[in-house]
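A lone chain, given as structure tokens: the form predicted on its own.
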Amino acid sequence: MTTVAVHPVPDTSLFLPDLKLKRKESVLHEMACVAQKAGAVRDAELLHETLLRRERWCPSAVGKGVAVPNARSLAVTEPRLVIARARRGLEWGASDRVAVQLVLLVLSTSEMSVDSHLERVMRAIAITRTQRNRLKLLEAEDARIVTALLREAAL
């Protein structure tokens, strides 16, 4: 079993406070590019294609205005979480038909075990379960506040 250290403090450069894009595919591409610029991804295009394939197979909208796309990929160099907000909401194919306002992209390296990756995905989903946390993420004025919330949740 391989152990991979995860950064205890989320990277504030991986917070997109106000997405202007309207299509899920464009949002995933922007998030992959931001992760590449931050050094967490070696190939944004490969990651984007991986995310699109996964979305076709199983949409990542979890309901209540939240989507948690994820990838365990060779394109990822460091496990990270990329958070984006779309105040107007995005069509994401949620079963509850609520437009997605929060997108939490969970990235794991290919060396990370499937169980560890899925645990990180579950923690990302868990933080958005309560309306209180969703509102905090939506209303956060800056990445510092988002980081504090994620630190509380041990992401």
The other form holds:
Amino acid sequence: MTTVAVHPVPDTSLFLPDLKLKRKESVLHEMACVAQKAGAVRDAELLHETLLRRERWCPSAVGKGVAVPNARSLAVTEPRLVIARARRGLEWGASDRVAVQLVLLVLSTSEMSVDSHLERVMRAIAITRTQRNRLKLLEAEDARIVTALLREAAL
Amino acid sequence: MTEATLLELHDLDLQLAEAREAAHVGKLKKLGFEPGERLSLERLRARLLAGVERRWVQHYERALQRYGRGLVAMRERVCLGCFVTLPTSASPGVGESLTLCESCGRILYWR
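Having seen the form predicted on its own, the form predicted together with its partner chain:
Below is the whole assembly, all chains and molecules, this chain first.
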């Protein structure tokens, strides 16, 4: 049996509790820079470019105020999940037209297979499928609560 | 210029590997995404290739055909493609970050 971990938010540096940015492009850049500062990314600019290109091909909004941008990239040195909240909501081009308040950025190394990467994306989406979990993520006061929720969800 | 373009090309090829496979596109749709046509990605690939020095293109395409990836990262002098430890003499020159793996022929990214 193969176990694929989502790598829950391991420290407060990978949790952005209240983004002030308004544009999707700026949010992705901010998240890429945060991942670089945390040592999970070697080149934030390359990652940003990869995320934007993927976004153009396959928009990452999955509805109900959630977006799950993701990338397999040479820029990524460690698989990570970066979570950001935008209480005011972000225009993300969702098909249900709901503004995005939760952004879960799934980062995979280029050595990982497509299947492993998509498995990690699937697990990240699964966290936000229930309204209960979405509310918990939106209302969590700090990263420890978010980490606990991810663990509770058996990820 | 070549280095940045090659890195972008590499990431684009990872994305294209996903976009060309119907099973992967099906998985994305099942997850709630709406992947678009891959034609624009193929066009971008052609544009990026045109911006890379010919010698690097040849090495990149040959390794891509053979191993599925034309470029890999180095970690502590180990090629993450074939996992052979390279001698210190294989390090890139000052201001450069790309060399070829003496063992497998993939392009190595040294950052």
